[in-house]
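A lone chain, given as structure tokens: the form predicted on its own.
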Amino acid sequence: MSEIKQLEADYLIIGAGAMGLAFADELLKHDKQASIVFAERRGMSGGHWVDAYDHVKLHQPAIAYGVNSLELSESKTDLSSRPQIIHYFERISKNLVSTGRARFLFKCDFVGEQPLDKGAIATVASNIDEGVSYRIHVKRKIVDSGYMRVEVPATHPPRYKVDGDVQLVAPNALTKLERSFSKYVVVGAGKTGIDAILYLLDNGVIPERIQWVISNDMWMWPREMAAPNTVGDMLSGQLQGLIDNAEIDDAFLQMEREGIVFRLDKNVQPTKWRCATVSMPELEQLKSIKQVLRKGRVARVSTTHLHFESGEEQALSRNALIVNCSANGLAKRRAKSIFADGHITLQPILVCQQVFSAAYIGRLETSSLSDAQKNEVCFPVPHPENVEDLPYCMVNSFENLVKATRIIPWWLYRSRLNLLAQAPLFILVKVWLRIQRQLPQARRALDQVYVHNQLEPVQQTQQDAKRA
């Protein structure tokens, strides 16, 4: 027997992950009349953290992660673990519910909407009981908090073919292994692959028993720089690299000389940049892996060989375990207007800072600005993927921050999710004045970089968007 339950709320938030919770936290704080319903397909809040592997930790300080109203960690160097983060999200959810203005519909999928003159009628259906659905009168806006679609190997199988008798696991299985293997073959060079390598090394697997398949090398941020007192210098240094160099590769080499980025192998020029953050001791651990396979993307895994798209092959040891870390965790999505026609689409407005961005968008939503004015001050900054994404990411990020300082400067300074603002005031002022001087030069350099490198700009700057 089917049952349709009637609900009413000002906002429907699709997804109860980190961005959705950061947005809701800010919205309810600054709008005392707003009410929210969350529709979350999982059985609890936390988004991709619910599906992630047990040994995952943050790559950047926990002091600037989560929501503004609740500390995750007071330490400026702590990297909270998955259990800590799941517990933290549970506390946030309880805090939101305790306001009497938030409700969570877990194990529910957003089905669709019927627009009204103001608001919409949204349909949400249970994914464990086909007879239960909800008809929600959304009086203000529908918020898509899952547009960035973070992928993890546990929920996204390999894109390459795998023969039936191959021993292949997602990194979630590493903590549950009960026997050893002759080789551990880690496929993937991103954050997940790095975590898998470090977990194996930290748990006694010798480097000689690890093979690492790297389809594309990437530049990495040193975690020592991603701290309140130094993150401003790191970001300013990236702007300067853009200003000083017409060649994108030269910009990264300049940043490398200044200690702002590093790479796994000095003899290999990386083509990727995805905000991966690694400490110097971790880098030395990664460098201990000598069996690094740079033969392109894997096309197929058989019991005896890795078969690459390039046509090359690599023999596998008997009793080898393939650890699939190839899911595109931080995919670059097409930018779209954040505020549009009764909808809010949560996206980063500061490079690789999702929760800060979501909180900022939540704070903007409570302002008196029109949707058009809000879009003027929060231009989307999709996750970078390739080195040529550096210019637009940095320019658009700082254009957003400059505009934010004119609209809600006190909020920006007080937000604990703003890692820049956690530095002592004299450091913050020094860095901010430098960036304000650099930004006009960087904006001019942006066009020159794309012309010189014969590249199509994958994203417009805010200036370009206005002209269009």
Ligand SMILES: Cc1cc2nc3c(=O)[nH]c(=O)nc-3n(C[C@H](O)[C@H](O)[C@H](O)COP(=O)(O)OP(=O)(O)OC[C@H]3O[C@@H](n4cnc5c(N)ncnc54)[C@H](O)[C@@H]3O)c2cc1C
The other form holds:
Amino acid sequence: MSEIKQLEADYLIIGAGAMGLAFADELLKHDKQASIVFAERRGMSGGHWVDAYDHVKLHQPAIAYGVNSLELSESKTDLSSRPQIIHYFERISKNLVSTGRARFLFKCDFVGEQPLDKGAIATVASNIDEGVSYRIHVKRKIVDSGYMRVEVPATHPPRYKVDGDVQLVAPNALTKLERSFSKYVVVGAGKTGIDAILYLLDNGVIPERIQWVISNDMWMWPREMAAPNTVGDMLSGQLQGLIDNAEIDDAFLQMEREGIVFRLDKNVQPTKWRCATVSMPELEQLKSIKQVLRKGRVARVSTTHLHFESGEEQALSRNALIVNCSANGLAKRRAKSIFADGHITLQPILVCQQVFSAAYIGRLETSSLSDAQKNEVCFPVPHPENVEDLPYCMVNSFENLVKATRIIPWWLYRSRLNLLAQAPLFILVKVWLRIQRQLPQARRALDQVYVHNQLEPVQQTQQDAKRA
Ligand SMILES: Cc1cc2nc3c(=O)[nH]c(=O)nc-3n(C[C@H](O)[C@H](O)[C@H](O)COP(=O)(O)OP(=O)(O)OC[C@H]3O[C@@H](n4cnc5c(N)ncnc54)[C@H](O)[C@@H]3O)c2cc1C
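Having seen the form predicted on its own, could you now give me the structure of the form predicted together with this ligand?
Let's see the whole complex now, leading with the same chain.
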């Protein structure tokens, strides 16, 4: 038995994660006529947080997370926990529905579209009843909020082979462990791996029982600096690092001397930078792990050994538990034009600030600018992976912000998702003047020395949208 339900809305938003919700919040606030249908594969709003491990927290302050219209926390330092974040997303969804202009289709996949002269007919199918689908007349635009492809270990299998009898878990299992293991082998050095180590240490596991597989070391941001009064200094210090140095490694070393980035081991020069944010006390805890395996990426795990892509091996102790933290939570996706041909592809326009970016794009959508003009003021900033990504991330982000201040300065200043703007006015003005002075020099450094962020040609973007 099959049933095709007919719906109509101005916008179809694919995905009800943080970015889709932050976009919708602004859109409905500034366009009192607009209506939205969300198609969400999961059973509720919140995106990857729905499947994240229990002990996950934000790694940046909650005062600048979520949507503009609703506080997540009033505290300047609070890092909300998963239950708080899920509850928050539930409240936002209710608020959106209560406008009478938003509707959520959960357990549904966006499966395709047929373009019309104006708008499109989109098909959305239930993933729990193969007979049910929706034919949605989208009068204005289809908004892709799943483009960033956030991965969490619970929904993504390991990136290496695992023999059948290996004891391997996702970090979600840590809160449910009921016995002890001879060793806990944490595979992955990103935010999830760090969280797994901190959870084990906080819950009494001694450092000697933990082995940490780090395929590449990374630079980290000190959380103490990622606060309203200091974030401007941190970002401006990074611009200065680029201006003063012709080698990216030297730029990071200068930033380290100034206390705006740090690393796990002073004897190892990191090759990665992925916006991981860690507090000083957490860094000290991480340093207590002495069994750090730096042999490259894991290729296979057998009951007796870790086998690395490099060909090296590491013996495993009997009764070891492998904690797989290898999912890529912040994948580096190719930059696509954000506004293109009846489509909006949500991407960061400020480095690693997805929710602020989505809200900004939502606000821009309600302006009278053409798509070309909107693209001019929001150049996508893909998530960084390597140290070489720092220059374009910083320069493109600040160029976007400078352009934004010319169009919607008041919105920028009032946006609670803009951590910079939450500083007292005198700090904000001081930092802003400094950054404006630095930006042309940093742009020259980017043009002459460093790697550019290439925007995918619009034609390609349109073909992709049609294929989707
Ligand atoms: C552990 C962790 C901690 C983080 N901490 C912070 C932090 O402190 N501060 C911060 O700013 N950022 C943080 N981030 C970054 C975080 O990724 C973003 O803040 C944000 O939650 C990402 O939301 P999203 O909407 O882009 O993606 P998702 O959460 O992945 O949401 C996208 C949704 O789209 C749905 N979807 C995709 N394709 C389809 C389809 N075809 N049909 C239907 N539905 C579809 C998916 O099911 C998903 O629910 C963190 C990330 C991780 C992994």
